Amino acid sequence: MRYNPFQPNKVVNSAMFVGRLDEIQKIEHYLFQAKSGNSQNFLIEGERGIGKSSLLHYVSTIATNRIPGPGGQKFNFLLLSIDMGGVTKQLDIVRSIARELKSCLSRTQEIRENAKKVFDFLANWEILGVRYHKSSETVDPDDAKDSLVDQLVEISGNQSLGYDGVLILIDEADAPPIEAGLGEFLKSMTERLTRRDCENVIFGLAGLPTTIAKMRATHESSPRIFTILHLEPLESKERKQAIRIGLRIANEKNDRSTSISDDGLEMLADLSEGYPHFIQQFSYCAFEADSDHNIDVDDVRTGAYDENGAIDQLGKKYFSEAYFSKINSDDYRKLLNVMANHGDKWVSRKQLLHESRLKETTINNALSALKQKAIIIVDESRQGFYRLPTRSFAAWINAIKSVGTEADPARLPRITLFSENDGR
């Protein structure tokens, strides 16, 4: 048994992040700019699986001094990580913040005790109930933001602390319902910071790119509030370094090393297309299918194609549900085969047509149905153009295309299978 140091189901570590090296010296410039008096935040925008969430780890350990920033700068920040699940309304947001503040100033006594006005104003704040005070109150959004803001200016402002500001991270930001109004709390508290002269406390969001448009829908301006850092998929060497980064990892901490042919190290490059949860998930299936301590391209087709393998596992947490189960026409899917050599690319139906090789009404058919149901997109400006949703949902695609054409022929009937047997 050998340790894997491949992580597809959870955010990768700092020792393991790579490339980024732009938004992370732009996210350390914000940093000093807050630590000097001049807040800017940011929101990390990008498709699922390309990054944010290890990229937003990554920053929280610049900011809490356990790494130095790409320019050298040491940070100090009080970290608030806050989690989004279950928010429905922007009471919750306050009370998700609170609880996370509480949550920090409780870890040691000595701030505990620097902190001590704030600590004993959220030990009587009922911020999981319905009341913030103890008394018969019901809340008021505005005033429990206006209490938050005074705990968040005390802290920023406490020197015996020794913080240089307050760094709030927000994952899945795209996450809550419009109606919890997180554009308009984010636009209402940063004004009622500025008007207080607190200019250490930053935002920084992540989320899909739909994050803006929801931001939006409760504030028009609120997106003005941040910088936004888009995410492309990472370059193919930087693809290579995070694979030769885990296998360092891992050959630490095994008795025996495990190496990896040039072949090898190119189809994972490949498979991926620059995600990094695809390189860590078609990674850690290729560690588990090498029996030799060398990957090779056998151990990658066979960890990407096997059941369970990484093929398997991205499809049933990203793409499986709009490739087969809501699809039940093998010619509807060689469509999507065909967009998918276009990224997340406008394609002509003309195009289509003729790459596809399919008859023009099971064209008109397919892509009816594939727009009905949301699989496709439709060029609203152009007639008789179309994308895929996403470039990740291309790659997968691809990656089941090349794996299927250079597998063993012996195990190409299971995706044949899995396609014949789909809406069961």
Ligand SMILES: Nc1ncnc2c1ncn2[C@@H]1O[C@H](COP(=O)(O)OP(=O)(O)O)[C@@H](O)[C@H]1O
Given for the second form:
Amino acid sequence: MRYNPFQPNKVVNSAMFVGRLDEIQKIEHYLFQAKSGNSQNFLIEGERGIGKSSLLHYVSTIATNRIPGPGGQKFNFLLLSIDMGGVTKQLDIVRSIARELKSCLSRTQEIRENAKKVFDFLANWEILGVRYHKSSETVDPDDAKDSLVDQLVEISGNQSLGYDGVLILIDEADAPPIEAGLGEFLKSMTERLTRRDCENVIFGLAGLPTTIAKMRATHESSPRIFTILHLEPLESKERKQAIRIGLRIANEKNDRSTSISDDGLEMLADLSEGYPHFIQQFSYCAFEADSDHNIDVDDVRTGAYDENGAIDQLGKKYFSEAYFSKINSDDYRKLLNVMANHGDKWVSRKQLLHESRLKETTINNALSALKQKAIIIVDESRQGFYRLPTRSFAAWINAIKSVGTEADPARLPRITLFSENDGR
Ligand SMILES: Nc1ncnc2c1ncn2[C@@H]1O[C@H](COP(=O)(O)OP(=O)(O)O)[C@@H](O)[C@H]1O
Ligand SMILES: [Mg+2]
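Swap state to the form predicted in complex with this ligand from the form predicted alone:
Every chain and every other molecule in the complex is listed next, the one we just looked at coming first.
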């Protein structure tokens, strides 16, 4: 048995975290501004698996004085991490912040005493909250917001608690339905806080690239209260750094060290195309496949291609059933392979014809089937232009392609995308 350091299924811990320096520096700056009395909210947006939750987690360690920021700043914010699960209306958002606030304030006897006023208020409020739940129509969300703002103002300005401010982190901000009015909620909360001269409470959100549009749908100008930080895939040297750090941590824990060959490292970095989730998954599986304490290209390939290997896992976790069990024609595969060379950029039908060398009727059939299954996106403004929905989907197809061409052909049908069994 060996300890495998790679973490494909959870938020990365601070020791394994790589890259994102630019974003972290910016957020360190916002924290500093808030501490000095000029609040600045931020939204981290990016595809699934790009590392939004991990970045939020890293930020939370800086904000709560567990590690200093890259610029050497130390902070002591009260951190409220809010879960948007099950939120259907604004009162639910108010309630989840209030509940988290109460739970943070009850952590130690000292905090409980210093924050007695707020703590007692919240304790009573929660009873009220239960009543809200039963007849929520009768409660005015504006009153609830005012009360919550009162408590935040009290906590952030309470000298005996010694906080630099309050940082409210909301992950999966794309998840609540539009009716929950998250955008409107945030807009009115920040306005209320400003009116009370409370400038050290900030909101940090993370969500899919659809988050902004969703917020705008609830309140036209709500996106304006955020600085948007868009996450891109990791650079090549960061990918390798992630793998090297993982191995170093493993070698500290395991009796025998594991090394990696240069081409093995190169292949892992290439296969991932910079998606942190892919890096962790491919590296995890290569580590498992290795038996001689040196990860080489064969281990990477086996780990990627095996049944329940990295490609399988990524497909199942990221690209819903539709993406794989339904794409079981060879022609679709050829078309997708060509499209994947262009990432998520628009490609014309003419270009697809040229690059795939498929017959015109075949292309037409494949395009209309893939379009119908929402596997490809059609340009509404131009005729005959198509693209893949995300770059990570393209990266996944490219990984199958590059490992597949060198793998034992007998193994190929294991990946449903490659099945010969044409479902049409
Ligand atoms: N900066 C990073 N360095 C190393 N691994 C990372 C980094 N960011 C994310 N990961 C890894 O990538 C995967 C997806 O990250 P996650 O934060 O859950 O993405 P998202 O929230 O955008 O879906 C996780 O397995 C995590 O361990
Ligand atoms: Mg996440």
